[in-house]
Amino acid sequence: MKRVLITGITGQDGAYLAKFLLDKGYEVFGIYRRLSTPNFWRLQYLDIFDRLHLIGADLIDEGSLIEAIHISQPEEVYHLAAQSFVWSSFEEPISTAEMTGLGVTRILEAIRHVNRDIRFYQASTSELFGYSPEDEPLHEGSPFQPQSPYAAAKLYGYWITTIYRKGYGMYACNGILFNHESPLRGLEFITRKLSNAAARISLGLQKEISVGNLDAMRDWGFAPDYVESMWMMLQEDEPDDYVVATNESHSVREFAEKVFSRVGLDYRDHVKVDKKFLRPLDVRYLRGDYRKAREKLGWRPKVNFDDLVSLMVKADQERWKRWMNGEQFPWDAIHYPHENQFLSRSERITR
């Protein structure tokens, strides 16, 4: 039986990429960041929480990483963890990069001393590039340009791992994958917000949901596609990196329309624009060419845009239909804040 250490795996990739392996017969080590309220709700949504073994560690404390390692005795690290909500990266550029930059260095020195033979997957992103041109979509060459400081952070991750592959001929490879979505996305993440603000909606819970930029256009494609490609680059006889996308880019306006459309509304009476939302800098554009996974991987996404917005929304009407009807359970949306509660950094030195 294969061991297999996944840092980040209370989060929406960590727990589909933890249940993808456990069915492939792997022993499942996964670090968790301790909180004062365990975060768990993924893991428990997939009915996998009693199959791993669960290692508190923080990525800004290198020796919680390396005692991580020797716990698991891995032969793959899956490493996901991160800060990886881009406005939040603004807001908090400093441990962004302490956390979504440094750590990666942190868990690769780990390894490096433990043992330099585990197989490393650092998750990158399309952030890098910070813009697509419309004609010709993004691919393993094409130019990194960050527009943020989660993209930057990220950027520098891409590089240390790029560096230890080189020079210290480690088998580690970067994913630079594009959105990718599901039921168990955040609630901060634009798509998972209006998936679960028409749901309420829909049911009379509540009026209307407020936005950033309707025009920027992502390339979306769903999480569980996504995490197979991870464990597909750590089984080539060679390290290398992978664009992982679908080649079609949408506008979260067409996200919008499609989520509404979906619970009989028109998103133009619910969805409303607010000026707190907006990014200082906005990627406005990103489509991903995943031709060299295909080509070396043999992978390809499975789920299409429009059946991934309608698998979103009916997992959130189902379950706010769940808690109207007095059932308990461990959803994030029952205890997350209301947005009006947040307050902008701009906002936080005026008042």
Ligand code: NAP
Second form
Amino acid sequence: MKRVLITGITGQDGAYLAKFLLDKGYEVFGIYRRLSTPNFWRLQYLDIFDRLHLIGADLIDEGSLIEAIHISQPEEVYHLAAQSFVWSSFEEPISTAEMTGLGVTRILEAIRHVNRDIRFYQASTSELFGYSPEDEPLHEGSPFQPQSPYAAAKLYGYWITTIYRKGYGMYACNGILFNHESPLRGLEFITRKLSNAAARISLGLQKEISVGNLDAMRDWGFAPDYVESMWMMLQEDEPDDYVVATNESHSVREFAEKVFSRVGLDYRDHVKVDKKFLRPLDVRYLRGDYRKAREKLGWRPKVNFDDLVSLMVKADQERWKRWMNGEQFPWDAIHYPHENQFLSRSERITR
Ligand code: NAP
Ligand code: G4F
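Since the one above is the form predicted on its own, can you give the form predicted in complex with the ligand too?
Next comes the full complex, this chain leading.
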């Protein structure tokens, strides 16, 4: 059984990737950080929580990462942990640089010291580009022009991954993923913010929602499709970098219009603009050319924009209907795993 370590397993992509790899027969280890309120709801939602090994570690704590590699002895590491919210990176630029930027070097160093044959995936992003000419989608050779502290930190992560690949001969890949969404997306990101609001408003639980820049355009795909590309990148003979996208761009306004119309409402009656959600700098337009991923990896997106909108609002409506019928959300139930699921320094696995 192949062993894998996922950083950021409690996030959207980490949860879907863990499920994908469990279904492929991997033994899955993930790092989680101690929070005052446990945050395992996505793993519970996908019903995979009891099948995972969890190791306490933090991106700021090099020793904890080294220990995580020792304990899990993985063949592949997927580095997904980061401060991933662009808006917050303007509020917390230094901690974003620490986690989203330097965190990559810390995990790469841990791998280099423990076992440099481990294959490494870095969660790079379309935010690196910062700008997309409308007539030509972005590809692996397009210039990088980051527009936020988050993007600057990811740019560092991108290059340090490349440097470890070239300098130490490590199998290290950058997946340059464009926006990808799902019912497990954090509520602060615009797609889920809108799908959740549309669901609640349609059920009489809320009247309106405030957002920022309605004119921003993104290339939005479906997260479970995208985690498959991460795995594909680590199965090749040689490490490389790949753009993963849909090659379609839609505005926030269009997402709002569609998501509200799915529940029989007109977004103009419910979506207000509040400048507190604007950013000091915003990426206006993104569209990605995923030809290389298609030709070399055989990857292509399966869920289109319209279906993405529908499945997100449907999932949110179902959640709120269940809540109205007295059921708990998974995130209402504070869930502590059974003791032997947590692996600590004193409980090293020896195989
Ligand atoms: P997410 O839902 O925000 O998940 C981020 C994960 O990082 C969470 O598990 C979080 O743990 C963990 N984390 C944050 N700080 C940490 C720290 N100091 N130590 C240990 N763990 C820490 O993000 P996502 O959407 O799944 O994205 C996964 C990765 O892909 C991120 O690196 C993101 O920047 C990148 N990316 C995402 C997209 C996208 O559209 N989703 C596109 C391109 C790239 P907690 O649960 O404890 O907070
Ligand atoms: O949903 P967003 O916050 O995602 P953003 O900034 O594109 O970043 C996401 O995708 C990146 C990949 O390109 C990842 F690297 C990153 O980790 C994250 O997953 O915002 C999308 C757009 C922006 O232009 C924003 O200004 O929506 C606009 N927007 C308008 N009103 C809003 C809002 N964004 C948020 N979060 N909240 C609003 O009220």
